[in-house]
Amino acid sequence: MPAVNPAGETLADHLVRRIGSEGPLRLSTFMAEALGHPTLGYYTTRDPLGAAGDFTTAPEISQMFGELLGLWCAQAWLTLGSPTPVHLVELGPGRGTLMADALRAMARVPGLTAALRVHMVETSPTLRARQHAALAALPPAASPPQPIAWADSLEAVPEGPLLLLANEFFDALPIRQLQKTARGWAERCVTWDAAGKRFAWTLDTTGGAQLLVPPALRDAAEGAVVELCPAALTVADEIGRRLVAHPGATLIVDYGYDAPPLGDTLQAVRGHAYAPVLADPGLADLTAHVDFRTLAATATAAGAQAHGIVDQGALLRRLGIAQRAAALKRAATAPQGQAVDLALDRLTHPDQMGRLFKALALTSPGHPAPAGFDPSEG
């Protein structure tokens, strides 16, 4: 069922009277509106997660993401000197699963435990009350001694030394599609059609679109889409701008590519399968994916440092997932094995999570590849 607010509107009703006063909306402006708008966005409204939501991510699938991510934190704050304190942040965190796993992890590094202190950056009115739950089950020995904080943006975690993990948050920010029409690029827009009572494209041609595409893609061919983030553009900024500041990693995790931003990537998901994009806002998830090439030139050329971009299997094979499954299947029973080698699948194998999703890490200038991005690893 739709949210409604106090006078009666859904998110539908509302961007209908948008449309009315201001025209066809930016596809950016679409996609905040769905997904984020304070009393009928998606996110804001509803945990999508798991098997009643409508996608399932990789720490649901398995305690060994977080676990493996967890230890990779470990293994770049000691080579960072072992700051104390440290800012441990998850950028759109979920259930809070991820971050349980991984502090569950990390308390296995004597004196981990007691730098960290903890952010997590979440909008969700309903994710933040899964995430306290989550976390609040944690054993005292994974219990960082300061209470765990909840942020807005990364803007509002304070300055200092870092560690940074983003799984499935790029994916969800808004974006702007550009088209190559008969007569130059074009933004596509979304309107209302009156007639037909749903929600259509529409392209902005008044101009200036074309400046927005990169030099090298303005002459691809009619009919040809180009996606840019602008939002994934100012965090990765901030990241970059942080990690020249003070000691720090970031691994992000996401499904998306490392090529020229070129073709249609948008897409609706709802009860586990693809849905008409403009149908239902603020009822289906939408993400797009994630330009792993552009995000860590925007970081570069903030001054820090990138490493990867390699496949979320090859990834996890390097940070030991098999060891981490077998040990696992030792003190398991045969169905509780037969789930471990379904989640050791799903998460590394190439036609399933293993090559779609991509991993890329940064760092503060001048520190070596973290574990996972050494080319000798193999």
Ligand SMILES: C[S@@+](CC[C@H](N)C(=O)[O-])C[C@H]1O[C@@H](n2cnc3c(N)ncnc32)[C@H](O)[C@@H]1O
The other form holds:
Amino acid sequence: MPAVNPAGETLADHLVRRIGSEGPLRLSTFMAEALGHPTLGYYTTRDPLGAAGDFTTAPEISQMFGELLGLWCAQAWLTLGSPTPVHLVELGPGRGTLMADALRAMARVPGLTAALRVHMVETSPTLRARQHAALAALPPAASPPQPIAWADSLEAVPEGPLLLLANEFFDALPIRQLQKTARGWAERCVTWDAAGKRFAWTLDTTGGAQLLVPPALRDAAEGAVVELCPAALTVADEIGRRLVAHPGATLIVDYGYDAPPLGDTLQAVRGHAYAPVLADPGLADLTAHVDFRTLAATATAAGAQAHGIVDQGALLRRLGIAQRAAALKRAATAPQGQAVDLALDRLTHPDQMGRLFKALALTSPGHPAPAGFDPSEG
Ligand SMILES: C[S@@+](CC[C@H](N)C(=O)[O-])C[C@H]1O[C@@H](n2cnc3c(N)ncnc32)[C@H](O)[C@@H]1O
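Condition change, the form predicted on its own to the form predicted together with the ligand:
Starting with the chain above, the whole complex follows.
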């Protein structure tokens, strides 16, 4: 059932009304409303993760993912000279599973837990409640001494030494799409087809779109689509700025590409299946593949150092996932052991998440290649 506001309006009603008064909406506006409307948005109104939800993420597949990312942070902290205190920030922390697993693993490194100031950057009140519960259940040895803080944006996190994790955060940020037509570049917008009673695509040809297209792509063939994610670039720039001002390291994992941003990657997922992208705003997850190359270039332009991009499978293997799986299996029943093998396969196999998902590390300038990002690691 769709959520309704006190006036009895669903998100679709709200969008129809906005289009009626403002005209067609940019895709980024439609997507921001669909995912993040303060009372009717997809993330605002539900916990979409897991078997009963719409999709599953790596930390929900296995504890190994969060543990290895926690150890990645621990290694980075040691390389940075063990700055104390250090802000451990997660962007878009979902159910809090990754952070809980990471904190358990980090507790093995002397002095680290006591140094941590943990910040969860999360806009959804529903998921904030899940995160509270996950972190409240941590054993005392893995619980940082300072209370965990929640923030709506990275800008709201205090300045200082930084360890930052983001898994499947950037794919949820709103994108714009530009399309090459016979008369030049235009912006793809969403309108309401009153006769067909459905949202539909329309093109804004009033000008300006050409200037947004990277120069190397302007001569693309008619029909070509270029995607831009201004919100992602704002975050990448902020990360880059912080990494210049303070020692730090960031690990970004997501599905995406290391290529020019040419092609339509917008997708909707509902009940673990693809759905039509404009059909059910507020009821389906809407995402786009992450343009890792532009993320890296933006953080680099701000002064940070970029490492990678590497496939998730290669990263996890280099971080020791096979050894961790073997250790878990030694203490497991036969069915539990099979579940570990299945999770290992799902996270690392090139035909599953191993190649589609990629990782980018951003560090303060002069930092050596972080764990998992040195090609000589095999
Ligand atoms: C696909 S889920 C990933 C959850 C988690 N990282 C995981 O791997 O299980 C996206 C997460 O980002 C959050 N999110 C989406 N847009 C956001 C924004 N603009 N600012 C902060 N969090 C956001 C969602 O509420 C959710 O927690």
